[in-house]
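This document opens with one chain alone, in C-alpha cells, the form predicted alone.
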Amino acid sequence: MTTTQDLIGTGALQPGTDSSGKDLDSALLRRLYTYMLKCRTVEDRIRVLYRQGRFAGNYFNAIGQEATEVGATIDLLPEDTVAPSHRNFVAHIMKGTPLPLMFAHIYGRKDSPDQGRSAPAHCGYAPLNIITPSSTIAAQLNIGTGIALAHKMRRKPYVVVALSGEGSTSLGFWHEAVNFSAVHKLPMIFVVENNLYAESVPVALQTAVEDISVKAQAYGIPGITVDGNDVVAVYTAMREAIERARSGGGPTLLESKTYRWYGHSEIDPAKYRDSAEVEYWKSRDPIAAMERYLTERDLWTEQWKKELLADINREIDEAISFAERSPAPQAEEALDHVYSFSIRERELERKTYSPQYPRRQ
C-alpha cells in the first residue's frame, strides 16, 4: 500500500513546463493529489472536534480552496518563508509541520508550537519558518516584506509567499507590503485567495475590479488571475512566479479565484449566501476535479483513495490523542518570553506580595 507518507515525503520532482499540466511528473500530480485530500481531511475533522466541544476558541476553515493552499506551496524550500493569515492553518501540513503539534496548537496545550498562547487559528512555527498569523487582516505580509528584505540583503536565494484574502486588498496594510517590495524588488509572491467574501461582505462590496490582479499594475509588478479550483493552474503559475522571485525579478501578485464552503468561522452559519450559489461551487469541487484529471492519466483509482484516507485518518487520531494528553500551559507561563525574570522569581513575588503574604513594611 502507497501511504500519503510515501507520498509527501518524496522530496523535489522535476516536473515538465507545459502550461496546461500534461506533461508534469505523475508523482507530483499524485503529491497534489494527496495533500488536497489531507488537507481536506484535517479540517473536516477539525471542524467535528469544534462541535463536540473538545476545543476553546474559534477556527477559520479554508474547504473548498485545497487547491490554492496546495499548489501555492508544494514548491517551497525548508528555508522559503509562509506569511499566512488565520484561514491558512493548512500551510503547516504544506510546510511540514508535525500533525501532533498541530492539534496540539487547536487545543491550545503545552507542547504546542507556542504553548497553548494563540487562538487556534493563529499558529506559527520558527524552525519551518511559518510566521504567526493574527487577527489584523494582511498585518503578516508586513512581516514577511522585512524577511524577504532580509534574504535580499543576504543574497540569499528564498522566498516569501503571503497568503491573504481579496478583502486584504483594500487595506493599507496590503497596499503599504507590495509596494515597498515592488520598489526594492523584493523575493516575494502575495497570493490573494479571492474566495468572494471578506467575513460576510461580498467582493463587489469592497472594489470595484472584477480582477484583484489588476492592481498589481499600481505597482508595476506582474498580475496573474488563475483558476483557484484548478491545482494543476494554481501550480503552474505559481512555479513560474517563485522562479521569477528566486533570480531577481521581484514579486508578483497572484490571484486565485475559489470559493469557502462555509461561513467566515465555526460561528458563522453564512446564512448571508444563496444556497445555490454555495451548491455551484461545491459541484467544483477541487478534488473532485482533480480526481477526474487523475483518471483520466490512469492515476487515480477509488481503492488507492480509501487507502490514503485510511492512513491520514489514523495519522489524525494519533494528532488528536497526542494534544488531548498535552498538559494545559499554567497561566503564570502567559508571562514567559515577556518578562525576563523566572517562573520561580514570579512565584516568590507572588507569595510575598499576594493578600495571604502582605507587603512588608
Given for the second form:
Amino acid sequence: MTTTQDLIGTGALQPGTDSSGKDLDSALLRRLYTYMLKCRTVEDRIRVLYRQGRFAGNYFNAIGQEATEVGATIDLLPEDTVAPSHRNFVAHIMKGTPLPLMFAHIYGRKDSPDQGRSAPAHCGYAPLNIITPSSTIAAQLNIGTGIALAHKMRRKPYVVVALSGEGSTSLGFWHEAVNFSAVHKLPMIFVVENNLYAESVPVALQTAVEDISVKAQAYGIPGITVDGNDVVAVYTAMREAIERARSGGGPTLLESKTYRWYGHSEIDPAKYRDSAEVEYWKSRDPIAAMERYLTERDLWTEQWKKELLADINREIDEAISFAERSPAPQAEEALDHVYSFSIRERELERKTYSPQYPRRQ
Amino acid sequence: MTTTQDLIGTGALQPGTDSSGKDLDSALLRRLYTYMLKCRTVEDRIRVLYRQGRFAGNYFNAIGQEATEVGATIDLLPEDTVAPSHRNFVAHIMKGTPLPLMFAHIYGRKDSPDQGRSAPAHCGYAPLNIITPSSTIAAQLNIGTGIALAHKMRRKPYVVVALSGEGSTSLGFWHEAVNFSAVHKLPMIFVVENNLYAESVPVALQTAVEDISVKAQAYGIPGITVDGNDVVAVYTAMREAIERARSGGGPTLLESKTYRWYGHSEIDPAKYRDSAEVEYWKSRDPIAAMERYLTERDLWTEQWKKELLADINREIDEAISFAERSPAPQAEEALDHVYSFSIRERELERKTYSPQYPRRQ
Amino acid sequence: MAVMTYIDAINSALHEEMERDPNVFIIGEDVGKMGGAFKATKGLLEKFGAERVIDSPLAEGAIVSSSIGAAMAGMRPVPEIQFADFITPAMDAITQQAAKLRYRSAGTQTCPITVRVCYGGSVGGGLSHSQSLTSWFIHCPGLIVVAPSTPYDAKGMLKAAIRNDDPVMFFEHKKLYRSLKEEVPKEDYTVPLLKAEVRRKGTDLTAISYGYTLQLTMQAAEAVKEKYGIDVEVVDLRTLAPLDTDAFLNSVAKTSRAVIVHEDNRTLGIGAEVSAVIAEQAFDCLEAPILRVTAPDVPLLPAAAELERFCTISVEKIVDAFERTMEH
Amino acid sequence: MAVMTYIDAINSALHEEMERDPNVFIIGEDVGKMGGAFKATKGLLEKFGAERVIDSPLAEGAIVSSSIGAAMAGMRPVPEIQFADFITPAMDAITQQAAKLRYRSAGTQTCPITVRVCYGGSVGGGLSHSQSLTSWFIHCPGLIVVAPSTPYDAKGMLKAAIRNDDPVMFFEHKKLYRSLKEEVPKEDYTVPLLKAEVRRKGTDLTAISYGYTLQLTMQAAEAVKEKYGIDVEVVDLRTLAPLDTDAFLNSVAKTSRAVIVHEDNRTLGIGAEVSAVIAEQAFDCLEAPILRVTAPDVPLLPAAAELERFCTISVEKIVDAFERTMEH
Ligand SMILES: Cc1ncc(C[n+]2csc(CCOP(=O)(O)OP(=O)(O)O)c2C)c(N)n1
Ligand SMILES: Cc1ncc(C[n+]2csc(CCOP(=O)(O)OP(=O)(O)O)c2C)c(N)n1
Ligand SMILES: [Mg+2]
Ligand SMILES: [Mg+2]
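Given the form predicted alone above, produce the structure of the same protein in the form predicted in complex with another copy of the chain.
Starting with the chain above, the whole complex follows.
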C-alpha cells in the first residue's frame, strides 16, 4: 500500500517508479511554482512584521514546507473543506481567501474573518470552507471527518483535506478520526506533514515506525509517503487521493516528508536541531528544486521570478496597509458570538433584588 | 508480522504452521483445561446468583472466551501486572486472588479488596498486582503502560498483560497506550479479545480491517492473531510475547478471536445477534475442544472432570458462604479513602461562624 | 394527550424531529440495532435507516466531533453519550471545539448539535455509571446545559434543543427514565430552553433543584407542609447554563430563604453558582444561610447499597435542610 | 536565601526533588532537550538523563496515565501539561483514574503524581493559551488542586506535592513565571498543601484570590487603603481543593464583607464555591453582598488586545468591587 515518490529529484528519497506526475501541463507546473513562491514570500513578510512588533501573539510558519502546503491544497473546489493545523495559515492562499483579510487576521483586527478572536496562525474562512481551528492538535481532523460525513450523507462530491504534523499522530484524536473515516469510507485526505519534529521532539520519540504512512494499514486505507519537498510528487499523490475520495473510494493517508527551516514558532530558536541537519534540508529547498525542474523544461527564468515577486510583494503591501487601517475590535465585542443570542445584557446589567416582603423575626 | 495459529483444531481458523505449542507437557495441558473449567463454573454460578437477586449491580461474563482468559493470564509472576477490562473478572482465578475475596467483591462486602466500592465486575487486587479497573474502556491499558514504564526504569523483569475487547481499539486511549509502549519498548502484552461485538456493535463498524493484529504495524511492534478458543494457541503465543517483553524486546499485540456466548452483561438479551451465529460458536466451545484434544492424548476422562467440578463447586460454595457472612460496609465508610488523609471531620462537622466584631452601621 | 414515561418522551421527540427535518441524525454507541442502552433510540434504525442512525465506533471523541463537523455542514446531529461517566474522551470536542467554534469564528461557523447524555445515580450503578459531571460543561461558556426533570419537559426541551442553533448538552437522568409518567401532548410543542420553572408556589422558603432530585424536593415540600405548615416554593432550574437567575432570585426575594438540592458533589456543583448569585444579587432579601443539600465530596457513587445511600439525596435530608433554614 | 523568579523556583524544586529521590521523574512534551516550553525543566535532562526526563509523544492522555501506572509501581512522576488548554486528552486519566484509584481500591492502590499545568491569561495567548480550567478538577474529589501565587510557595508547595501521597494538580500561572521575584531559602523546605495564607492583615473587608490575580488584589488593597483608608484583609487560597475554608471564614467573621477575585469565568469558577461556603457557614457575619470579580462568561481569552483587556482582571475592577462592598 505504501509507495514513495520522487518526481522532480530533490534527492530526498529513492527515485520512485511512479510516473503519473509526468503528464502535468506547463501551466499547472508554473502555477505550482507560483504558489510556492507566494507562500514563502507571505511568510517571510509575516516573520518580519513579527520581529518589528507589528502584531502580537505568535506565528507558526511553514517555510521549507511549501511543496506540501501547495500540493495538498491547490485546485480544491470552494465547497471542499480544508481542516488546517497551526502551521497551515498559507493554505488560505491556495483556497483563495483574500490576502487583505488574512493580514487583518494576523493583526487581530475587525476585518479578520473572526474579528480579532483567534491567535494569528489560527484562521478560518467560512465562505471557502476553511475550518477555524483551535490549537488542540488533531482536533481539526475530527471536525473535518464530520464534514465529510455530511457530504456522504447528502451525496455531495466534496472532499475534506485535513492537515496535521507527524506529532499529531500520537494523539488519540488522530486515531479516532482516521478510524472513523475508514469505517465509513468518508471523502477525506489526511495529509501528515512529517517535518521530523513536533516542537523539539524528534519523530523517533513519537512513533517506532519509519514511515507514518504505514499507519494506514491499521485502518485498512491506502497509505502513501511522498517527498514533501517535491511539489509535483505531492500534487500527483493528492490528485489521486482526491479523486478516490470524490468518487466514494474513501480516505487516504498521505505522508509528506519535509522539514521546517525555522523554529516551531517565532519565539523558538530551535536549538534542539543541529545546523548540519538544517543546512542539508535547506539545500533541498522545494522552491529551488522546482526552479531547476522548470528550467529544464524551459518554463522558468530569473526575469519571470522577479515579475512574480514584484506582483506578490505589491499584493502583500496592499494587504498590510488594509490590515493596518482596519479598526481594532471594540472592547465589548468580547461578549458577542458566545451563543446565537446576545449575552451583553446579562453580563453588563446585573440586577439587584430587594426584599418585597416584610422581614420576619 | 501477523500469523494465525490453530493448534488444537477448534476449526476456527486455517490450521497454522507454527508448532511451538506441541512441546507443552501433560501437566500444563491439564492445568490449562482445569482453569478453563474453573472459570466457566465460577461464572455460571455468578450468573445464577445474579438471577437470584443475591447481588446488585451488573456483571459481564466471559463464558465462551475461557481459552483466552486462561491462556493470557496463567503462569504470570505475582509481580507481573494484569490490567483487566470489565470482562476479565476471572483473571483473578489465574492470578491467584482467593476465591472468597472475589465473591465478597461480587457481593459488595467489607471483605472485598475494595470494601464494596467498585461494581461487581470491576475488581482489583493489590497483593497480586491486578489493577482495580474503572469502566472507561481501555483506560487500564494506559495505566498498565505506566507500570511497565516503571519496571523498565527499575530494570525489573516484570511484564504487564493488558486485556481489552476489539471495541476498545477504536478509542484514542488504546492508540496512545500502544504507541507509547512501542516507542519506549515497554514490557507489555496487549491482548485484544475480539469477540466480534462491542455491546451490540459488530466489529465491522469498529474498524475496516479484518484482523485487529494488523494494527500492530502502525506501531512497529509484532502483531499476532490466534484462535481465541484454542487455549494451547493462546498460551503459546502469550509465552512468546511474555518472553519477548521480559527480555526487553518490547510490546506485542495479540488478537484472540473468540465469542461471548451470552449478552454483553446480565441484563442484555443480545437480540442483535442471530442464533445461528451463536450456535456456531457454541459448537466451538473452547472447553469441549480441549477435552477432545486431551482425550486424544489420554489426558482426560469424564471421571476426572467430575472430580474437578466437585472440587471447584466446593470451593465456590465456601467462597459464597464467606461472602454472605462478610459484613456490609458501614455507611460513613463512604467518606474514607478519598485522600491519604481523612475527610470525615470536614464532611460531617461543618462549623458555623458568628460575628466576632461589632456590626457597623 | 398521551401518558408517557421520560424515556418514551425522549424517544418520541427523536422520532418526530427526524421526521420533521431530514438533517437530523443520530450517532452513538448501540443506538442502532439495539436502540440504545436505555432504548431511547428504539425504532429509529428501522424507520430511518443506518445512514441516519449510526452505530458508531467506541469513541466518544469521534461521536461528538464528527457531529460538530456534520453540523457545520448543515446537518442537525443528535449524538448520544451512553453514560456521562464516559464523556471524558469527548472533553476536547465539547469544550474546546463545540463550545468555542461560534466564538472563535465570530459567528461564521457554528455547530448546532444536541449531545444527549445519560447521567445520575441512585440506581446502583457504582462508580462508573452514576456520575453527573454537568459542572464541567456549566463552567464552559458557549454550551447550553439542559437537564429536564419531567417527561413533558424532556420532550419539549429536546425538540427545542435540536432546533436551537447552539451546542446543547442534554442531560437525561437515568433514574427518571422509567420512574415517572405524565401526560404529554400529541401535537408538536417545544419548551423554551432558557427558562426555569416554578413547580410549586410557596412563601416561606425557596427550594431550587433539577432532575431526579427535583422530584425528591417536591416530596420534601409536601412533607414540611404537612408537618409544620411550611410553604416551600420549588424552582426547577431545567437549564443549568446559562442560568435563569431571575427565576430563583424573584422567588428568594419573596421568601428570604434558599435551599439548593442536587445529587452532584458539593464543591462546585451547580448549587455553588446558584448560592453565589443569590448572595451577590439578593443579599438584602436573605434572612438565613443558603443551604446546600448535596452529595459529599467523594467519588460518586460507591457500589454497595449502604455506601450509595449515604451519598445520595433523600427526602429526609431535604426536609432536614428545610427545617434548619426555617429555624434560623 | 536567593532571589528567584517563579519559574526558577519551580525549576529548582524539580532539581532538588530529583536529587533527593531517585523515584522522581519528569514526563511531558518538550521537557527534555528543550527544557520545557517555559524552561521549567531546564537542565534536568543533562543532569538526570533521558530515562528520568522523558520527552513524551504528543499525547497528554499517555503522559498522565503512564504517570499513574508508574506511581502505582512506586515511582513519583511529575508529568507536565504544556498548557492547561491542552489538558482535555488527559481528562479521563486525571478525573476517572488518578482521582478515583485510591477510592475504588479502598486505599490499596494509589497514585502519587504531581501534574504540573501551565495556565492563565493576560499574556496575549489567545483562545488556546490562556485558559484556567481549574474548576474541572476542583469539582473532582480525590484530587488536590494547588495554585501558588509566589516563588516561595511555588517551590515549597511543589516539593510538598511531590512528596504527598495523593494526585496533585499543580497549576502554575504563566504570567507569574517571570514577572515576580522573591527571596527563597537555599535550604530544603516545604509549604503545607492544605492551608490558605493571609497575605495582608485588614479589618474592613476580606478579599480572596490566588495566582496572578492575588498580586492584583494586593495592589488594589493598597490602593483603597491610600484612597479611603479601607483596610482589606487579603487571603491567598493557595490550594483550591480541598479548600481551607477556615482561613477565609475566620477572616469574614472578622470583616463581615467578602470579595472574591479570579480570572476564570464567573460561572462555577472557584469564587462560586467560596461564596457558597461563606453564605452557608458565615451568614450571620455578613453585612454586604459577596461580590465576585471574574472574567465574563465568554471563551477565554480572545486574542486582540482590546478584547483580552475587557475579559481580564485589573486593579481598577477590583477597587471598584471593594468600593461597592464598602458602600453597601
Ligand atoms: C493537544 C495538544 N497538546 C500540545 C499542544 C502544543 N503544541 C502545539 S504544536 C505542537 C507540536 C506539533 O507537532 P506536529 O504535529 O509535528 O506539527 P508541526 O508543528 O511540526 O507542524 C505542540 C506540542 C497542542 N497544541 N495541543
Ligand atoms: C469510554 C467508554 N465508552 C463506553 C463504555 C460503555 N461500554 C462498556 S463495555 C462496551 C463495549 C466494549 O466492547 P469490547 O471492547 O469489544 O469488549 P467486550 O465487551 O466485547 O468484551 C461499552 C460500549 C465504556 N465503558 N467506556
Ligand atoms: Mg512536525
Ligand atoms: Mg468485543
